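Shown next as structure tokens: one chain only, the form predicted alone.
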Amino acid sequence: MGKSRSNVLFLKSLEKRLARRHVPQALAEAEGLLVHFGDVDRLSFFTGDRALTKRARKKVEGALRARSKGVPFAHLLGETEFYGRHFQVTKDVLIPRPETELLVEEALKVLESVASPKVLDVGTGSGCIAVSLAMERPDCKVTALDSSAKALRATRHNIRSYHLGRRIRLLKSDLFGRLSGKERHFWDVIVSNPPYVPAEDFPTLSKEVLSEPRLALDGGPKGLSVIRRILSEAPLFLKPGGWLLMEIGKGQSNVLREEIEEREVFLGVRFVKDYAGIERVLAVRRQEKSL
């Protein structure tokens, strides 16, 4: 049997075998892992120049098993994508998701109008908001805040990475609480993508969403909790005008619409829908008059 036929026959047996244990992207991941595991790149694989050694073999069976028992893929890898650039991802930081992708874009979008912004990223795991904003807009200066020692361990590595030390300041914060007096009413935009899954719903979820960190994910009651304190905190350190942006849960756009709207401190409040329709993105911006 030629090299190419038999690596072919060994990815689509991972294939097969991640499609049983209903993983989504059976194929693309199966070929993430080899490409990974297996020390060989995609080319070499599919044309057969290069075969599998005994060794690579195994590793690749051996994050297979790990991968079918719930092991997220992008911690087998260490690595995820977001927003078309490579992030290190440890067991102490969200996965980033493609719905936090709409959160940069509305972010982007506001800061049109902004001439070298000053942006405040609350709950910056790894980062990747507050990379992908300063790299986005290069004339930009950004705070990421984050109560997780650990968690900043893994943003100042991405931080590194895109060579972005003088542009991006790290904080371990809980919230808001580390900002100085000199910060209230200074910044045009915060971002945050806070806990938001309802403590009730933690029985319900998988394995995989359970192996990332639950200061990550545990939103409270209902999920609001935590948003609930943003949107307390933020017009106290937002500029006259400034936006508010957050990912939030399905079904929490209503109850965060009435809200909003009786506490009079935002002009209105708009949702952006993700790609499966929920209303994943809430924008608020910050009356003008002084608070």
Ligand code: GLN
Given for the second form:
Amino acid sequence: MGKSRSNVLFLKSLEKRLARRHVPQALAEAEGLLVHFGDVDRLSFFTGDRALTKRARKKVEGALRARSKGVPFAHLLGETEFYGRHFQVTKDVLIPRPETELLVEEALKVLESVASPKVLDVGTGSGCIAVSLAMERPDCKVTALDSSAKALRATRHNIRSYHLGRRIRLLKSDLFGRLSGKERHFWDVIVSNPPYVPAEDFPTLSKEVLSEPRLALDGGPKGLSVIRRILSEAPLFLKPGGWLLMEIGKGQSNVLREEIEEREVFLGVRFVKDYAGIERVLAVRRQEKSL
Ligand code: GLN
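Having looked at the form predicted alone, could you now put up the form predicted together with the named molecule?
After this comes the whole thing, all chains and molecules, with the earlier chain placed first.
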């Protein structure tokens, strides 16, 4: 059998085994594991220029077994892609999700009307939002906060790998706790992907999701505790007319809409739907008048 054919058959067998375990993007993941652990580039693999060594096959097989047992793909590779860039992912940060790219897109839209904006990222985790915004808007300055020292190690790595050390300031802070008095009414845009999974849902979560940090996922009863804290504290830190953009979970928009409209701190509320039709990004603008 030619090398090309035997390579492709190996790939197909990996795909099948992943699909049997209900891995949704089985072919893409099989290819990803092959390239990463088989130490072979796609072209040489498919043209049959190179056959996998026995050792490489073993490594790929090992990764496949771990994946089949529920280890997240991003943890096996130690990285993932977000908004077209690579980010290191460790067990201490949430794995960036495609929905969160919508939050970045929305932030970039509202930033269009602001020159040299100051952006605050609350609960930055891997730093994927902060880095994406800083890369897309070279005139903006970002402060990124996270309460977990371990998470901040990954954030720091990601900031350095994009040479953003001077444009992104990192602070260990539980929500807004460590900001100085001077940083009140200071930010043009506050972004956040807070923990919003309802605490009561944890028994039903997949092993994959449970291998991510609970701190980054658990939003307390109904998943609303941290979201509510951010909604109540953000106005103090936003400039008049500044924006708060926050990712939220399925089924949370209606109650949040009501709570926001009752308080009249913000000028109305808007939600952006994700690809599944879920109202995923909450966007509110602070009143102009002082509070
Ligand atoms: N979207 C994630 C999930 O459903 C949750 C992310 C979060 O809590 N910020 O697993």
